[in-house]
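Shown here is one chain on its own, the form predicted on its own, set out as structure tokens.
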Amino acid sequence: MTDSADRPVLAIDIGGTKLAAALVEESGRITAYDRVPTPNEPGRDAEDLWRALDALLGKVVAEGGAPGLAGVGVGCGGPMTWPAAEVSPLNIPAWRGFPLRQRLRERHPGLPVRVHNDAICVAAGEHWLGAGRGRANVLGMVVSTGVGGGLVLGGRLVDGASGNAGHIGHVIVEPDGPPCGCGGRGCLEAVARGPGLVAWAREQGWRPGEPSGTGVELAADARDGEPVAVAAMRRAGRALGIAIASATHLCDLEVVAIGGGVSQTGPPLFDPLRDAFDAHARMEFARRLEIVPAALGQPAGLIGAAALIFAPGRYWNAD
């Protein structure tokens, strides 16, 4: 428990996607949310996507009706510069070493601001309160818009050499695979990411009934039978499995928590992931583990932000 328990911790969730804010208290309870779409065009700058953000707390922030908050934690995109979160998000173009944390700083003086890799929080949350709770050595996944993780190993958030720990989207399970966009070929994010998917879906004469042709479309089509959505759900969790398994073989876990949106398509996803697990987890040790879906939903990554406030000790190593 923290010294400020009475006051919830302001959360923020910066995706390729969207923005979400919200105030969560030391329980895990929501007590006010928003979202907006990232202001992600063509022609967009880096003040208009903190604008954005900015407008975003103020709205959250008076909704809630809070006498102070305890802090304010953030997941956001990588890669960044950690701890001080210059971020430059893969798939936020206008943000390239924009200052996150100093510019959340100078609007919320005198508070801890912690940021982290928005994988990493959504392990953390998992890790604190949803599907590894009591479980000491747990890999949280996104799989949505791009692929990333973040490991908790001896109950505690492993940051690695630069905060980048976990980061499993790079893992490579094609080696003469699709370009990626870090610039290697065949990595997990690069086959499993839900633009990705769409656009090989594209490409085998996947013909989505609304011309936008949405990774939900997708996996709508995936378990309504369609063949080629499934085939590319078939695709993305072969790729999702091989990865898992060389992790579990290198850091011996006990659970992964997959969530992020294409993580919701369910068994046409999950049944191939946990055969091709099944297929290259051959140690004893390995076949052990438990493959789940986030507990948490959609809200983990705010929850492991507010975990960066609220449990440092086991999340944030860190000033």
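Numbering follows the first chain given and starts at 1. The term rigid core refers to the maximal set of C-alpha atoms that superpose within 1.5 Å between the two forms. Every value quoted in this text rests on a predicted model; they were computed, and no experiment measured them. Compared with the form predicted together with a further copy of the same chain:
- The Cα position of residue 108 differs by 2 Å or more between these two forms after fitting on the rigid core.
- For residue 137, a C-alpha deviation below 2 angstroms is recorded between these two forms after rigid-core alignment.
- In the core-superposed comparison between these two forms, residue 162 has its Cα shifted by less than 2 Å.
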The other form holds:
Number of protein chains: 2
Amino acid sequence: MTDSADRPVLAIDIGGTKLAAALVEESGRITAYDRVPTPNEPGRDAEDLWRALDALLGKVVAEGGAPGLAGVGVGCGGPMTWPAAEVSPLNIPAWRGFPLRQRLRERHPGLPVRVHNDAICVAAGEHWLGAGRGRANVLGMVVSTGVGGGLVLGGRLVDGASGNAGHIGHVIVEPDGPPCGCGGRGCLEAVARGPGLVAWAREQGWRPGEPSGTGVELAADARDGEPVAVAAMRRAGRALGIAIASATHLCDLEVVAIGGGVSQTGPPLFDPLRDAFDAHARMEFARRLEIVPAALGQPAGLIGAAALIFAPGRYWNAD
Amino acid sequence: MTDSADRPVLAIDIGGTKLAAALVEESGRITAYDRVPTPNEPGRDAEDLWRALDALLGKVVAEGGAPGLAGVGVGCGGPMTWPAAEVSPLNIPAWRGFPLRQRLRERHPGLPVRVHNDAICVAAGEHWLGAGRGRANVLGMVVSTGVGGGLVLGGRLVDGASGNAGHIGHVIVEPDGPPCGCGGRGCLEAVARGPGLVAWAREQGWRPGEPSGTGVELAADARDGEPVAVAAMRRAGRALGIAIASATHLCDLEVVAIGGGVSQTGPPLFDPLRDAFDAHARMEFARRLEIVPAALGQPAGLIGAAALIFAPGRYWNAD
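Here we have the form predicted on its own; I need the corresponding form predicted together with a further copy of the same chain.
Starting with the chain above, the whole complex follows.
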């Protein structure tokens, strides 16, 4: 007989670019992993997507050869109803109100199935086993195509009224700033998301090489000292520093862990970030905040999805 | 024999203007109350202040004629170490690192003594028995000489790493805005605190009557349509709306309850507040937020101080 403590979690990460799944042990060790491109082409419908996910899960579970599962944990792009997890990911047009949790429960009868926002899972992973481990008050951030996050206070993941707590990307950093995808204006995400930085840099005369002009290339150019790329990262860093100062004033944080593609830029991003934070966060309690790179890298979301199952109470406080 | 449930809490509210104390029953009913001006003149020392407080407490307890106390709950101006409550209230220069909790424990041996920030006590009171009652995710705000607050998430008061969570007054609303008393710049408090509004209105040509020129008078002038006073309140309302949008994006709140003198202004403050909130909070979850006036008025802080004793777990999670 197998003790449930020995069983892995089937962890799933659902985004607009790829679907990823893994078996994650209670130690955080990943014993099986696979991914497929999200079948996101025009004309694909909700069931096409579900079939691709279903096949991926079958393959990962078979690869792991596990005798059973402890549960199914999922990070998925928002928005979604929560905790029911009828999902409508911005970058997956085929799923609008798709009953993801219910479908996974039908696929895995008798097992706990828990779904949360993908950025919240990253934050949970970083708190459980990454840069926020052992700290009670942590903001985990993902600065990438968007800017997302998740909040742990008093040692517990904060869900808020509707599972939407942690939206650091929509803390306002320039009240009259650029329009944001959320419909507002001057949000951190409007300024600091990768595509926004690239667009700003192009307007200022940045001429990326072929074929890309991505945030990764902008980051590389900033590290090489290209003046417009440096200015773009200074702009992003300042916005991040202001938003983090507001967040720690409101929540009295110990650690902010920053991951995601843009965060790989290094000093051209983090130096102006710290300058802006230092200028705005003057009270002693706020100045104690540690701002650090995320520690888990790409698997953070899968590890956090597993935490929803392995550490309820800390990371899951819903039905 | 008296059941502890019948015993009132000795609730204390310590500010730069007055010291107030009350006996508060578990229903929230106040059965005895008194206050004295804070002996805050230059030359007064820490023990002068303590003696004034000690006399006030003796008087209130005698007035109540209670057979015993359930405990002592205190709201005090910050900053302070927490939960040890060595207090250094900005507006009480004679107390710097004053061991308030320890002194009250010596005065009331064997009873629980719990001290928190005064704005946090107001928020706890509004959550326990006021505008946030029965809701799990609430921000309580005080907009007055300063702008303070306290945060309840998942039905529990958020303390943060050092008891300083809830500093909504230092959410940044204008990155290049006016300098703030905290040492930063562009904080909500720098824009929306009463004295800041009065100073701004005077610069813009507002001519208050004699003898005052207070925030109360500015509010009255705004209600009468005096253009500079209206503009000052529009400025404050806009800053409040932006900060509240940031807060609900980060914390997914249900209710924001706003109290304090400036909040008495009514529509000239709340209309631009809602306009700014509506412009910046576009996502569905944020738009569900209810922004309401605080319900308890002046006694909110004393009632919240009593909640620290009557409802630990919800309002007290420290030693």
